[in-house]
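Just one chain is shown here, as structure tokens, and it is the form predicted alone.
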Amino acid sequence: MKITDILKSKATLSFEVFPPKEGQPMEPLLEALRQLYRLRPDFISCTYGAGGTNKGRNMEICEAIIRDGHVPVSHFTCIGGTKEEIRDVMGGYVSIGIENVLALRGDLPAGWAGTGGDFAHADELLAFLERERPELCKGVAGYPEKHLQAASLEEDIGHLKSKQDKGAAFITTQICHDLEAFSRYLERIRRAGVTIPVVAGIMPVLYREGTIRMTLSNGCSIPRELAEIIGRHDGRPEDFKKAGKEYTARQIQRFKETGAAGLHIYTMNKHEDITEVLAMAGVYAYPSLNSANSAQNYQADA
């Protein structure tokens, strides 16, 4: 099923996972997926490593998601890809039933000056995919506080409009803790003529150093509420995780009120933490985190 068809009928709940590195077992992620399925996601996206590493395992995970009766979205970057290679990969995607891709430039590997492929930017990749595989539903990334390399938010929104014009059908935003910035972003892109659905990407606050690193590396602001949690729980990881889960649950409720078309949770493959956060947010109710009961125990909040 295409993501756009799902978004027409409901506000979505979805997850992002990443495949294990080569040589590492696949079973932990497969078990995480089985647990995440209990939360009834509308789709699950799968990344792969910088420079295209783990691309084969990405396809393996997407195939497993399809086999399990769920909807995958495969990330796909410009990094190192020639037109012929991209044609081959897309043919492979279609052959196993993948209908949705998230088209990205991708993070440049250390020391690279460009993508090393035939396309330098996501809008170029989109235009190619639209010509070669118009049947695929294509999503793109959005940056509520602008991409680090954009000179201004206006310039970045211009790039987003170009992506829409070249075939993008939905947007998934990158990490953003500032709800006011997110709401202003929605208003500004609509004024600029970007009409496709926007799914809010949410990074749960679970680990102090990881939260700081991910937020700063994406050029995002840290609201006072989060800054206080970071400052208050230095050296106490369990206390930080507890406070971070409570903060994330509040953020989920706030994002639901912004007008976003859905919520996309960056799970970091941590299914137990994600289950608890969603329950705290009132998205799902469950009798016990460690309950052996079936998915019937998880009821979507009307």
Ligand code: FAD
Contents of the next structure:
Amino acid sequence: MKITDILKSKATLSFEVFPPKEGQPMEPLLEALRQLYRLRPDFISCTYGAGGTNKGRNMEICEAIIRDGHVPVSHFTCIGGTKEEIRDVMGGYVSIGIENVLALRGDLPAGWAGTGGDFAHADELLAFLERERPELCKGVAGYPEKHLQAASLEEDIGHLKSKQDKGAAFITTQICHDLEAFSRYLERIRRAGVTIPVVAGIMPVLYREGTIRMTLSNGCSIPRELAEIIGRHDGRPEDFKKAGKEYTARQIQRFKETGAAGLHIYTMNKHEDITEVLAMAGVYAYPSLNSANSAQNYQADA
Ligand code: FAD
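Output the form predicted together with the named molecule next; the form predicted alone has already been displayed.
So here's everything in the complex, that chain up top.
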């Protein structure tokens, strides 16, 4: 099933998982997936190793998701990829029944000036995929507080528009704790002619150091409410996690009001914490409603 078709009928709830490192067992992730299915996600995306790592495992996971009767989105980056290689990977995806990809440039490895492959940016990858595999539904990344390397948000949105023009059908956003910035972003991209659905990426706040590292390394701001939690619970991981879960549940409630077409939870493969946070937020699954952008879409399944 294509993500765009799902988004036409409802606001979505979806999860991101990542493959285990080389040599690590797959079973813990497969078990996490089984637990996450109980929350009735509309789709599950699986990340892709940008520098050539774990690529096969990404496909293995998407295959497992299909086998289990769920909809996968495979992330894909063009770092180091030639047209020939990308053609092969896409052929492999289609042959196992993958219908959705998140088309990315990928983070440039340290010291690299470019991707080292045939495409410099995600929009070029999009144009290629659209020509080669028009049947695939293609999503792209969006950055509510701008991509770290972009000179300005305006410039970044211009490139987002180019991704739409070259075939992107939906957007999943980077971490953004600042809800006002997220709402302003939606307004600005719509004014710039970006009309495709925007699924809000939400990073649960579970670990103090990880939260700080992930937020700052992506150039995102830390609102006062989150700064207080970080400041208050230094050296007390259990207290931090409790406060972080409550904060994330409040954020999920607030995201419902922004006009996002769906919520995409970066699970970090942690099914117990995610289940608890979604229960606290009163969200297990969204009922189907007519408009994909209505705040009413986000009512808990009673
Ligand atoms: P681009 O769209 O190419 O943008 C990168 C930068 O170049 C931006 O500053 C943009 O403004 C600029 N730009 C874009 N187009 C042009 C152009 N035509 N000319 C000049 N400048 C341009 N990384 C992984 O390695 N694996 C993953 O699985 C993964 N999943 C992700 C999922 C989500 C939802 C998000 C938000 C990010 C993910 N990333 C992943 C990280 C992503 O690869 C990085 O953020 C990367 O640095 C940019 O990728 P992009 O597709 O946005 O690139």
